[in-house]
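Heads up, the chain below is alone and in the form predicted alone; it's given as structure tokens.
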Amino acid sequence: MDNIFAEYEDKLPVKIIEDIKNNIPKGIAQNKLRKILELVLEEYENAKVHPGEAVGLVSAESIGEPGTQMTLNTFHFAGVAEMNVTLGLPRIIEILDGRETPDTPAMEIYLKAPYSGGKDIREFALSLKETKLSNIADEFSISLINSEIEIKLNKEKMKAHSLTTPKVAAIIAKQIKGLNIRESEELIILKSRAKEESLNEIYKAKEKIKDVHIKGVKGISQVLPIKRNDEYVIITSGSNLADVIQLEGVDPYRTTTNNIIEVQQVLGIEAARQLIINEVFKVIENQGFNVDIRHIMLVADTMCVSGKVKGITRYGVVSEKASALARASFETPIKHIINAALIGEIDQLESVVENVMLNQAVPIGTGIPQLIANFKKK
């Protein structure tokens, strides 16, 4: 058997050979195995792209055509406030623009046992949710006589989050400096150490205090445990990959976010490239369209080739084109032409756009080989 596979090692990729090895029945006859390998080789050769094929153009058409038919929708999780996911065309635009933060950041948190089996899943999910001071307080008021900020805490909410008034006061003191803090049973009273402070400054301080982080993971505003196949997964509104994958009980190898820039910062450019492919493919599939994954891979490669995620915009991928004419053809042509003229830039006319502009044969298909002939006169 091994000698037959050895014959095809230089003809087929290692992955395909491994897949055949894993899927053929035990004790298969050698002539049948050879026939399978021949058919796979034929299929593989037919799937190859011919030199000079306009892959960029075909990819653009293949993604653009279903893109025009996509709906502009946002999916809401029933019964949970603030839980929605951008789908359809807005999500595709968001990914391909390489936006810093998506409109609806979300995570899928996979868990280790016993949480993955459902044990204490609700408590674990709630421990992830970010709790700010405004979530456990009933009222924030300003005492004009003493120039103090009074915070009235909600006993029930404090109990639900296993918090006490001294604990909350200690957290505020840690995060906001320059305040004297007093506490009574349900009140926390804050006063600035500065001798005189204007009402405007006290008001600003009051608004700032509302956002003090009390517990949970920063950035995660909602959590929803769901059962997927045989295990429980936590879906979140908001994202913080760096902190979540460090938590005990979280499976860091499968936990994902839809924030591409965040994945690039935490896991690197290869992971970001894979996320672009997964996210675009997921949107297209959800809409009921079928696009060959190789087209999406080409777009992802173009966005990630520089080592950082660059959007397909005038500031991203287009700004890095070697050809001055190609840059000018996208947007702001006068700026690009003047800048190229100032430094005496030479355009080698190696790509499609600039040759179309000059009415020359484009370097694709039959335009790739250049024929030089010396005809003898009769």
Second form
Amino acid sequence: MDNIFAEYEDKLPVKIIEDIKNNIPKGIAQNKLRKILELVLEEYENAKVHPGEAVGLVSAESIGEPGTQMTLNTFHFAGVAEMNVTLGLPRIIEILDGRETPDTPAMEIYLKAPYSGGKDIREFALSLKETKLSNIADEFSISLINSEIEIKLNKEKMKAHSLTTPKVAAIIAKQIKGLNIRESEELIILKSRAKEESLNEIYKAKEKIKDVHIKGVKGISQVLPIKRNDEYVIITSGSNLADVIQLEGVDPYRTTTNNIIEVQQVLGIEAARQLIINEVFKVIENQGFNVDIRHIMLVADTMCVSGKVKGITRYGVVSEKASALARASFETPIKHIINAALIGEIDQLESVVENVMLNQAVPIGTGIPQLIANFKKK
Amino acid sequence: MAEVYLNSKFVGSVDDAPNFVSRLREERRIGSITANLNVYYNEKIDEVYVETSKGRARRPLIVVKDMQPLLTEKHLKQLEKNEISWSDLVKQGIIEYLDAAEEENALVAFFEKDITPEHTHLEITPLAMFGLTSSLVPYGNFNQSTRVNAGSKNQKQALGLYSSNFAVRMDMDVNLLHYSQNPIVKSIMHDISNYSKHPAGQNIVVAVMSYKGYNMEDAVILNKASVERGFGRSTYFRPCTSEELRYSGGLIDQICIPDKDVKGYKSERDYRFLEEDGIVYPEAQVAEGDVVIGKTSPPRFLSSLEEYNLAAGTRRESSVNMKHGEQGVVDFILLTENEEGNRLVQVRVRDERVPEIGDKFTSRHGQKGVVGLIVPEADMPFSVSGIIPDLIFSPHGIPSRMTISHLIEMLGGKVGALAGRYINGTTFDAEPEEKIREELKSLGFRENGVETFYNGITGEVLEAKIFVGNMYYLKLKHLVANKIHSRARGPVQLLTRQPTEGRAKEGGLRLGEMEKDTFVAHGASLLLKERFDSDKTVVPICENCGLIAIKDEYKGKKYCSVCGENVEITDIEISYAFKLILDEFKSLGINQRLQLKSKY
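Alternate state requested, the form predicted together with its partner chain (shown: the form predicted alone):
Whole complex next, starting from this chain.
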């Protein structure tokens, strides 16, 4: 049995062999197993890409064609409770450009038991939501006479977040240095320790204090617990993967964000690659188009080969092209030509664009095979 | 306290806005203030807008007071006798013009019987909501508005008798339809606009059926016999102009048959239609390249060249000849002077355009289509009574577009043709369909317009009854003869040596970036190279320095202007565009070298 599989070990990928092992009935006859493997091998060989196939261009056309039909057909969720997430062509452009932050960052937070079963789900979700000082305060005012900043807190909002005035004052004291803090009932009064402070600086300090982080995870602006397949999941708008996966009760293995750069920083390039594939595929599928996932995988691979996520832009993967002429043919030609001239670049004319420019056969398909004749000297 | 705005500028406020507005209107009607004024009161925000500025679209309506329209029988009688005119009615405040804003304050009744106490105005006729061309669509009220719109747009492109003095006019690029007719089904707008003086179509027999797939996707089938009898035949006029320009030094162009020593002399054959005065004779059959007006111009740069050039002093050829792909008969010649007093010669060439596959035809209902096939009369389907349609229209054009007026016109046209009378198809005010059906029945036909047809090829009875009728069909100005274009080899641009662009310049059809991609995606590398061979050149390269070398064909040797003669110089084949970009690099001060290696 195992020796038959061993025969195919270097002919078939491990994953396929594993799949066959798991799916064949027990005690299968040897010749039957051999036949199965033979058929699988044939299929596998047929599925292989031929040498010289223009894989990249076919991918580009396969993604680009539905792209033309998607044109700004953005779909928005209606209603209060739902999250608004960029979809459609803008989202694909955003992903492929490799933007630092998505237009609408969002997370899907999976939970460990007992939260996944729905225990205190609302409270848990709310505890994730970022609360800033401005969210619980009614008024920020500057008293000109004493050069003080007065913060009037809202009692009810404080209660909802189970906060008290001293607690808030302590948090402020921790985050903002150089201020004296007094508190009374619903008021927190801040005064600079420096003797002379201009009004302008006080104003700046006031604006800074508004953003003081009180509770929750930074960057998570909205939370929404939903039930998905007998399990509670929290979807958020705003994203902070690094902090969320360290929280107690969060399942770090399944929790995701839609911010690719963030995933690359937190989980590494392989995770980022997978996320690009998932996100692009999700959009295309959502719009009702059918694009083979391998095209998207190829795009994701090109974006990630360098070890950092690079967008399909003139600053990203295009700048990595070996040929100066190929780079020049895509946006800002003069820049590329001059830079190439400065360092004396040699173009090996190994890719498609350069050869089209020179009117030479492109090294793809029928342009690859060459005839070598061995003339014997008489 | 309502704020009042005059021409969008705040001018003050009034206490009783409704009263103010109605007084303003009253003043306008009695003529004490301009009739060009419109006033609109917005109740919600309590503001009054008074507009007297130009550029507002306004339309006339009959004023209604106490449920009575001010326009009475008396006025109509006076109008008929020409005792009063339209402007009198406006002056008397019987008819007033409202702009879009004031319409918001008005309630307009379509018909007199609909008037309620709330109504302020009465529509003169429902047709008034249409423009001139939209009212030319018969039975327009049976259609979607978009179809009426499309129908009126199509009519603007129709060929017709555009002017009755066309024979003495020198119009640029015009078409004239032969045997143009009055429509059988017409609206009152046809009478108002004197349509019979400039008709633009022909009444033909139309059958709604498929014909071997040649009328799919909106195409139509034409009967060859109808075409030969003159259906859709038109003449295309194009003038050629030339003037004797005056240059400095008393030199002047000369319209004449150019001498053989003139620079740029074409060939004797090209000038064969010219008479002694250098102008073609009327009724000459000219074709592409033939000279219509012979002309010579004085040499350029007279002073500088004289010393060196022996040939200097010879005049240049500057004749006007027939453009690429054009032919025709010289129709009319005009000799005159222009504003500067220069002699001006205009030659009008006419060309008969018989309908051919690809010409565009339309009914008046936005049902345009292109000729898909011209069938010999013998192969056309025919009815029991022997009627052979002139045109076959595809039934698939009807359900999605819902142009019911198209079908009613067929019915109406049929009755009109059989009964020998015009049918009134005015939108909202037409002869009712029921009446037409009744009359059709009394004329001995099925009341729904269908007839038994026979297959023209096999002679078998067609299983389905075919809907036939008479329709007014228009030939549109998009003719294949003016658009057809192909090229194998031809002129190239001077700078890039790539094919020229556009039909007028016998240009190539561009294989663009995305088309290129499809070749690459198919791996058709060598085919792609061949497609881009249009500007290929062979360039000698010095293998020592990598720059373009010089090939002296006269001396039969190659040398490099940098390295001299004793270097390897190899010819390479590249696109001229690439050679050009290398030259541009040089002009940027960028040195580029080509390193050659053997391909095999």
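Whichever C-alpha set is largest while still superposing within 1.5 Å between the two forms counts as the rigid core. Residue numbers count along the first chain shown, from 1. These figures come from a predicted structure and were not determined experimentally.
Verify the C-alpha shift of I364 between these two forms: is it 2 Å or more after superposing the core?
No, the C-alpha position differs by under 2 Å between these two forms.
Superposing on the rigid core, do we see a C-alpha displacement of 2 Å or more at G64 between these two forms?
Superposed on the core, G64 moves its C-alpha less than 2 Å between these two forms.
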